[in-house]
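Shown here is one chain on its own, the form predicted alone, set out as structure tokens.
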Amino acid sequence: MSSRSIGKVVGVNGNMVTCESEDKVLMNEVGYIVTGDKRLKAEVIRIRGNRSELQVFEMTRGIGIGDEVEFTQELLAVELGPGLIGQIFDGLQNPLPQVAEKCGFFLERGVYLPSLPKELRFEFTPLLKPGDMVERGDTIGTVPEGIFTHQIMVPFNLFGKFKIKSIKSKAEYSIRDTICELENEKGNIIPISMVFEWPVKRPIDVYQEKLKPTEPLATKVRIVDTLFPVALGGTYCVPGPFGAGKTVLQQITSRYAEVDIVIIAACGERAGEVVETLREFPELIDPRTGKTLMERTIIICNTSSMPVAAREASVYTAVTLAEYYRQMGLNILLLADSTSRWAQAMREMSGRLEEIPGEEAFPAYLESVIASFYERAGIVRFKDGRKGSVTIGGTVSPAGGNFEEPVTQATLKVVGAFHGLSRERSDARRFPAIHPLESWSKYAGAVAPDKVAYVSSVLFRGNEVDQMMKVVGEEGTSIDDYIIFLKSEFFDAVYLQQNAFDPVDASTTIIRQRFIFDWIIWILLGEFNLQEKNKAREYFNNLRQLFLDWNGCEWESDEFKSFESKIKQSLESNLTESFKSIQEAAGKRFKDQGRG
């Protein structure tokens, strides 16, 4: 480590304070301000002169004029290393169950906890041998980390080509121990642990190629798999007002979505639900191992209640760790909530720092520092053949569910993917309460985009008779336009809203979709032999609720064929064509090459 530069505090205003320093400091630098018996971190984040302004990390009460100020000359950065699957953090990557047993429930300002402390110890395994070559990046050897395979890398930042001076056998290590000694090509010999540190606004670009997100995440919500879908390695955002539902929706993707690991930012929201996440996710079972999704999950934690600086930290720190943990050819899901919480916090250190607002007293780079954190998605193939992702969800919580607020836009022109909460559906109970008609997605999905295209259009014109109904009521609405209504409330009811609760509607398969929308779109397509609308309600009552209990059967049960027979049953009784030719018309209707 370098040596250390001082300087004094000449000014405090809020969460920010200015000091001046004779010494060299640089910019995002790490330093503690020295008050009483408490050493505060912060963070440089513009300097002027002598003379250079920080943001603090804690609560800056009892700071005075003349308090020393200690830089560090690093910048702020995380451990990266075994053992951080299952953690919960605080932005600045604090364990927060560790200083929880140290402080108790008031969390004491300058207490810093290693992150990875030094009694962990795992098996590791070899797999270069002295000799051979490495960059930065490279496998040099294995330890079990839970459900996976933990590769230990080479440094990040050891730039160039390096020798195996020597490497440890297999055996159990202390993760501060040395396991390798590289040497450079000036002779130096350079130990190697299995913990290294990364400066967290800086993205990993230890990759050989970044390519184009094409393959659909499964995330077995239906409106989203198969309306709006998200690319493996893309970006989507979840705007809404509070009470939408995007904490549920976030809870539900995140246990069933196919990843490797989910990595949750709670970054400003209420501790209300932070707590309420941090109690759940110990208690979930997870369907694709049996064991807890805590085994596979990351929480980084800083709620309302904790100091404005953090949030910033927190969602860095969290995109840090993904792109770490996909070095290894896993597939990660980074979930921010809430990219608000994290606008705010930069609009107030802004307004300290004097600079030119931009539209709502937000700062005029706000785009760009928006953009720059959704660019750190996506999905990257090695040297080796081997691929992993980053895929990047964020919620955003405008005031009063207003989508035209600037973070909001400046959410939806870097995002491939806009699933738009919205009040109306939600008061309705109808979730997820993704709004159909709002919503959009520049990604391909499980189902062909000719079907998904009509029955958009039945929903656009579902919607146009319900407005039109509640002006002439329904007895001015013809029997025709009637039955184009019930039919996109029943797809409605059916396909987009869906059961969290219940163990088999709150996931679907892929293949699922597709069956069932087929299934739908028959319905879509038929002219059903109702004349009277009384009868017409009644009928697609009935459909309705076989559907609903077909959705809360096994796939591929006997129960499942039984209510597909019934459906079968219905459908033929009140179609005035039959149900093979409708399959047929609609088999020529969509050429969809496979797909579907």
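Rigid core: the largest C-alpha set superposing within 1.5 Å between the two forms. Residue numbers count along the first chain shown, from 1. All of these numbers come straight from a predicted model, not from anything done at the bench. Compared with the form predicted in complex with its partner chain:
Relative to the superposed core, residue 551 undergoes a Cα shift of 2 Å or more between the two forms.
Annotation for residue 504: C-alpha shift of 2 angstroms or more between the two forms, rigid core superposed. A displacement of less than 2 angstroms separates the C-alpha positions of residue 9 between the two forms, with the rigid core held in common.
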Second form
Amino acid sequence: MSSRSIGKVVGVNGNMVTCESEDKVLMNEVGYIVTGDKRLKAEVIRIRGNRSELQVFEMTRGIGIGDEVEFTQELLAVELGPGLIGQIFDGLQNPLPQVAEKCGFFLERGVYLPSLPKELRFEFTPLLKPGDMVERGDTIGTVPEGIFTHQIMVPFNLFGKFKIKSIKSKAEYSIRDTICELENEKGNIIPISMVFEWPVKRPIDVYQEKLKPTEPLATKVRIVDTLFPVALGGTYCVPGPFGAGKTVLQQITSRYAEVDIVIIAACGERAGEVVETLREFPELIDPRTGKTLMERTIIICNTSSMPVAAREASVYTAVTLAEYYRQMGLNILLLADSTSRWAQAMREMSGRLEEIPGEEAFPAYLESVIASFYERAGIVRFKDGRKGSVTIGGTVSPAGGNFEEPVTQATLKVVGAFHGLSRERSDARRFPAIHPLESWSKYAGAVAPDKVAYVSSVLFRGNEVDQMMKVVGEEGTSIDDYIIFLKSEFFDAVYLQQNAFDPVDASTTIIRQRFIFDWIIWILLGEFNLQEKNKAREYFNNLRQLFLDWNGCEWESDEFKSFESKIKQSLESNLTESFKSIQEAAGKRFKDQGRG
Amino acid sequence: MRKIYNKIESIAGNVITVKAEGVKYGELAQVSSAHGKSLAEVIRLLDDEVSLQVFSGSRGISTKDEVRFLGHPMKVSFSDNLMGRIFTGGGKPRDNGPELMENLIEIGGPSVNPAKRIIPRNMIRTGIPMIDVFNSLVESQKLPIFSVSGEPYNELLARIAMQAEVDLIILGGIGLKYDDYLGFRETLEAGGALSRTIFFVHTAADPIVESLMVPDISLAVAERFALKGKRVLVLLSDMTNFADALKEIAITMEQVPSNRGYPGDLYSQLASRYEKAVDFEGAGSITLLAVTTMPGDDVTHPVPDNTGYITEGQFYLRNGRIEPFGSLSRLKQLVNKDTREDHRALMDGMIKLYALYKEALEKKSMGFRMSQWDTKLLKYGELFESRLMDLDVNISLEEALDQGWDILSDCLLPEETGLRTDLINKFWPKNKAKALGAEV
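Show the same protein again, this time as the form predicted in complex with its partner chain rather than the form predicted alone.
Now the full complex is given, and it begins with the chain already shown.
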């Protein structure tokens, strides 16, 4: 290319390189620093006069003054096309397993491999014929990709109307082959393959309208689905101190969530955690499809020891892939772990640029950047009426576990649900450690809101009694209050807490949640024949035991039914009124028994 | 022959600046002054100005001193001859042995491809119940020991070094007190483990910049041994000193501080070291235990806080015991499913009960009447502390589990434990079940 600009390195400071160039330089374009036999990828982040500053996506050791810089005149982009699902990429969309084949154990710098190699072949089925008019985002044909029908669309960066000049017939092609030719109004011919590029920092905007997220997304985590639900196309955040179980919660969600595709962006976190996903998913069967979980997962992996600048790119890479699959009418869940590391990467660069720091030295634009990232979530309707959604769940790792810090606060402003993890609960091994009194959600859940409100009120009362007992002691508490406390503890133990390592208890379907929740309601409503605190505690301990065992039984198995009748028996012999009358009372009090 | 420069433009803190050409980022230079020679590393390039941090400190360096660039980054010799040797933070012998120059390797190399990592699967038994039962140490794990100054963390580290089942131990001392260094040496010598140990020790009296090298040198050597099939345990003490050294350099370089004066890249700096812990498929592994002292017992201090987010759990050392709350081994779930079927349930159940004991203790100290249940809990807590938590307890995992059931059955009824019925039927000590049953 003759138009390519060239520059020279004049300064190196950590992962920032200053470069002098007389040619044209674009803001945020990609440049390569040529040092020895390596070409290191970098992005322009500031231009001043003929000097520009680049953040290098690799270690900068060995770069010297006078090294050449090649500018590409292109923004940082990802390749979109069939073959992305099941892959493991780094933050710049390098396929890590292929890099490993080439370089062995270590990530050598300057090794960039195509995300979608041309050896990939798919059977293309055309949906349109020559002469048809199309515009960007229109589907011209399909290819099978695992369990999905992957739509080959007119690249999103082709603006205007096009006439299909030619289109290949049904057969197998390499993904780089031209499968269709488009003719624009001026008569120019544009060849189309199955792959095209899109700049990661621009949201894909090919849809008719963005809708309000209303439909719940089942994560199979009881406390989330029942108390703090997430909606398809919504956003939520999981802040928590270290060790509170953020990552386990994300892993559980990535396994059991009822969505079509899960994209995991491991951003600046431990490599070990990604490895668990990476090694286990190809062997775990997704009950919904009968195929392995890997066939609905994409992993973007930029762990903490990998270069910082690429960490910043990784969340954008992930969300761009999510938006691409959304265009096919699928529901995508993007799990970003952790957005704080991404914010720290911004802070590092901001510091190197010597920008005036904001709170805790984070850059002043932190909030707007976080907001625009979460705003890329949403449920959208396309012009043919189909819908697709991207749901974003981000963990936040607040310094010192203090939610008052800038990243948590900036995130809370823009998300629809907040699952705050608490040190207190995780120390007491009450997992998932989502705090039931501090968390919130703006979305509607799967269980009737009036039931949830009632149970939450018991939980709240129970907490009050607990606080009071710390002051006046157990003996200063009335038996009625004490039973409320026991009830709320019981609810916490058997419903809010969930054993992520138990094969059955790890995921609870919505139907089962509604079913169990009704039992909880009956128990919470019930008046018990317990006059003594010791007896009361003993009784609830027993009941808890029964429920915990029940939680470990397969849904509707014989064992499940036998526990159900055991619990019923136990209740009938200890309630002041008949079990049936309580069920009836609950039926009158709460509206929709039909769903339960 | 590399060019020699005789004019130092500026000296600030431990950082000197010279005007030079053809210098690479990260390159080493030798600075010769009236007080001897020292290595220095290039940490910033801008036009023809080169900033270097001088390992032995800039005290006594004059503006006319000689700076000779070596044309390569920091390297360390690697061979089996390292075994049993003691070096300084800069890689020079501290034990009067010969200086090793053969087979030099670069330090601070690239990170391991996540796609090549494997799920950790081997437990490292230490004979300490609070570790083995409640927070099992796993091969290739990275764990800090959070501790207040004055706690016996170096003793604990030495004991783990002695008892852990590994092939090779690398001890990296960062700002280590000279006494502690001698203490380590004596313990390992007495236990006969010295010949499988390599020391890289930076003592509190050594120049601060040298301490920055210790984790990188230790881990670079560990990595090579691991690639040769050795199971290596790296012990670092104390990483807070490392972070403080980073802070010092950052401030000298006029970087914008982020939190309590620490540089904004503290997390990345620590992570690039901790993430060296790895299990190479078909070769050896690196397991990393690092002491992190918490200034003022404050776990939200930037150093322990950032560390906690990087590592796979942590051990809290408090009052001479490994505290069960807060202590966590994130990888324990990967190994404790294969030890004994009651391991997991017992571990969780006992901690839940211990939490209740703490509440009961609080109530007691506030003068409330103790219910029957509280009394049981108090008894349980005391037994738990003396029979399992005490650091002097040295028993195998299986013995510790049996001990756990013993403690439970000494204080509680089976249904009060919150444990699953099938486990109780199998493991509850039979003779006691009756005795207690008769009482109630």
